[in-house]
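What follows is one chain in structure tokens, specifically the form predicted alone.
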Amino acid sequence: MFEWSDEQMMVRDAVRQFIDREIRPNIEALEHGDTPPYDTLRKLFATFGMDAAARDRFKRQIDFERAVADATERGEAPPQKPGRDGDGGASSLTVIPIIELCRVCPGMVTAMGVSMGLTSAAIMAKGTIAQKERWVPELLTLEKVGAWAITEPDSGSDAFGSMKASARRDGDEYLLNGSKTFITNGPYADTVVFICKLDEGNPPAERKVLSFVLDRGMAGLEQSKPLRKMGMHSSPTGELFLSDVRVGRDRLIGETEDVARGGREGAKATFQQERSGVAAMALGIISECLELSVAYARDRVQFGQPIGEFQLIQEKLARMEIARLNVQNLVFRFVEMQAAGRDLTLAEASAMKLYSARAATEVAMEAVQLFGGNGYMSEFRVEQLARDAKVLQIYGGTDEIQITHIAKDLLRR
């Protein structure tokens, strides 16, 4: 795959029209007001049938899982899982809106991705069929807002080693305690996947990692107001505080403490999905910065000529285009792998995120430099994109953690 198909281009153009009509005129309220992004995202889903498509995919997945369970109970060979689209249509229909939204309002993608992506994926990966039916459909359509809560004030990159949030058995139920921070959608989440350690009186390093599904309004669950931050203003971020939140086993993902290979593996798989999505976000930011920079280099006159005629400016533009091509190729590769039924390894997803995040940040900062003093002003938009790009090097695992994952995988081979 080296370019979008005609059908994919039609989808891209339609998404751009929606963004121009519904998002660009309201960017000030989304970025600097008190307007959460969820209603606009729901309108996007409804306009392009993404909600109906999500419900249909979920139903087919659940029907398949039921058929497997029934066959296993009867001692028969389970049915074969249906293959993915041969043309990559399913994944491209997810990737294209991400790219286009990130050209204008990257924070909206973060809010959307954590809710319909990470939160639902955590339940789909290890949950029972009943749990999936209970929580996932409304997350996939954004009827409910989801949050995936792993990061703690003292943990950061050492998410598991420094984890203090706990689950303690109390009869047939559990009492959950702890706090989480930097939680995307935290202030508005209806459904929260809370990751913690089972406290059995053993050393913290030996404790099982479990995941529970919580609902807004449960006794002992407090959700903070949105935190102020450097960028991604349209993506509400907050803190969660749990004090003796009582839950039954029906809220323990998998309804067992012996989920295959533990909660750590489920969390890592979720990180893997998040990291692959960063490349699409980066491509949107890079593409917009490049387009804005080319237009500015043509129009801005200094020393009697357009600045685009100066070689130093040309070098900046050339490097931006190189970054765009490289990240686009990573995105195309991801779409093709999904179409072929292949998923990225953790090392591949880490490499994809590391390169794309760095490229987006460097391009955005170069765009600010190219614009000079104007680039530091919010009305020229590269200022916002530079602020938004930086977090790509931090969330979903910092650059330093990506390097560690890539290197360890290479050394294990």
Contents of the next structure:
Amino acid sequence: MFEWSDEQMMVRDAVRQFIDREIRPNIEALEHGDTPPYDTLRKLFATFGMDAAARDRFKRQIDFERAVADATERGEAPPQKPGRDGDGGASSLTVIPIIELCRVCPGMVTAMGVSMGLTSAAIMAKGTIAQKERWVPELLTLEKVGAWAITEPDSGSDAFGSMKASARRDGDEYLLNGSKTFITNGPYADTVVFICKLDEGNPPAERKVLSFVLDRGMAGLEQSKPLRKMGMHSSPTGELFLSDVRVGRDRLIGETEDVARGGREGAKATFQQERSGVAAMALGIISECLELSVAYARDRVQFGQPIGEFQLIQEKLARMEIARLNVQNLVFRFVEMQAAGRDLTLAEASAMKLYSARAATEVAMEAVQLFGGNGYMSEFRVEQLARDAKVLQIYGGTDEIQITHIAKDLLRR
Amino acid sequence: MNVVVCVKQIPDPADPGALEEDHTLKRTGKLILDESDSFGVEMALQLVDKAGGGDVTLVSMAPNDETSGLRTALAMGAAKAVLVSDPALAGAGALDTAKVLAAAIGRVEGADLILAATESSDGYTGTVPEQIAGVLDLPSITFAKHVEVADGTVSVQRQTELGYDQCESPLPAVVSVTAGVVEPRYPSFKGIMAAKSKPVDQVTVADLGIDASAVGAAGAGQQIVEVTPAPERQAGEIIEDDGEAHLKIIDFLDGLKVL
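Form predicted alone already given; the form predicted in complex with the partner chain follows:
In what comes next, the whole complex appears, and the chain from above leads the way.
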């Protein structure tokens, strides 16, 4: 594919219309006020039937898992998983809203992606059927807000090595302790996936990594107010403090301590969705910055001519267009691969994220430069996108971590 | 209940096209659903939904076989469409349009109600719905701001300058709706994906038993002799507040006869 199909363009136009009516006029409240993004996101989901589609997908998945479980219990051969012949381009129905939202309000995508993506995926990947049914459907529809809590004040890229959050056995239950920070949706989360180490008195490096599902309001769980940050203001980020939070085994994901590779693999399982999602976010930011920059270069007159006549400005536009083409090609390739039932390798997903995040930051900063003094002012939009873009190089694995993942994946083949 | 909605596909107003040599609008390229028609489509969908069954059928005409605009209405939930697509329709006027649409409506079985917008966003003649009613010899109600159907009767609140008239008509009838009648829905993603496979019955004027010379530029009986740009908007009057500005505002509003 080299462009969206007619249907995909209709999806794009419909989402764009929704954003122009529901989000652009409220951008001030979402970015600089006390309006959390969730009601608007829920409206987006309901308007386009994304909530009903998510419920259907979930039901099909659970029905299959239950059929497998029942057959295994009866000692029969479990039903074959339906052949993976691609998603028919369905990934575009996620990718297009991400792109369009990121033209205006990338923080909303972060809030949405963490809730329905990371948090639900953590439970879907390793949870029991009962746990999935208990927590996942409402996360997928955004009826409930989810947070995925791994990062701590002293553990970022080295998430497991320096992790202090702990679970200790107490009879049939566990006592959870620790603090988490930079947690997207932390201040408003209804459902929290809390990642910690099982403290059996053994050295920290040997401890198993376990994940628990917590609900808002549990005794000992404190959720901070939103932290102030450089960008992504429409995505509330906060701290979580756990002080002897008592949980039963029903909240331990998988209801077992026997986790593969000490539990260190599970948290990486979602890298493909997360990293390709960042590329789609970057494409939204780049496309908006480029469009705004071209219009400004035409209209802004200095030294008696539109600034677009100056070669230094032309160079900026040219570089922006190159970035747009490259990132769009990466996104199209991802959509095509999903349609063909193929997955990205770790190196591909990491390269996609690294390149796109850098390109988005560079394009957005250059857009600010092209706009000059106006670019530094909020009214002209590009300063927000520049602040928002920067985090794409930091979250979901820093640029530096992406580089190591690309190299490691290439070297181990 | 089966509802027919007359819809028009027009060049995107956000990207106004050029004019042909005969001063008619260039209609080549992508055409979109006239926004004023989305209200009729929504009204029809709600009425059928409330009636607990039936179909919404679109009826439209175009000088080419463009269907982008129809797909939008199909994505909203309309079941099918009849598109009269014929080069002979280029340059059509209001009455020949009404005759063609009336004939196309005749292809839809069991139409209980025919809805249309008050006027199109590119032509603005505002006469086609009543002409269709005339051709089909059906009762017609204009400027509907609220529509209800019960027991074979359509009840309409008909917008007037001072308020509204309460009108009733037996079905079948032709009703033209205003932009305030209902809030059009966005097409759901599922609806968009399904729209491609919904049937669009493409017919020519000959298929409708109409002589091509009776429609379009040949049969419209009208000619656009000149097109002039709309007058530039005049600058507003600025009143410095010397403590008496409110009186001047009252005078101004009084002059508009809005007080």
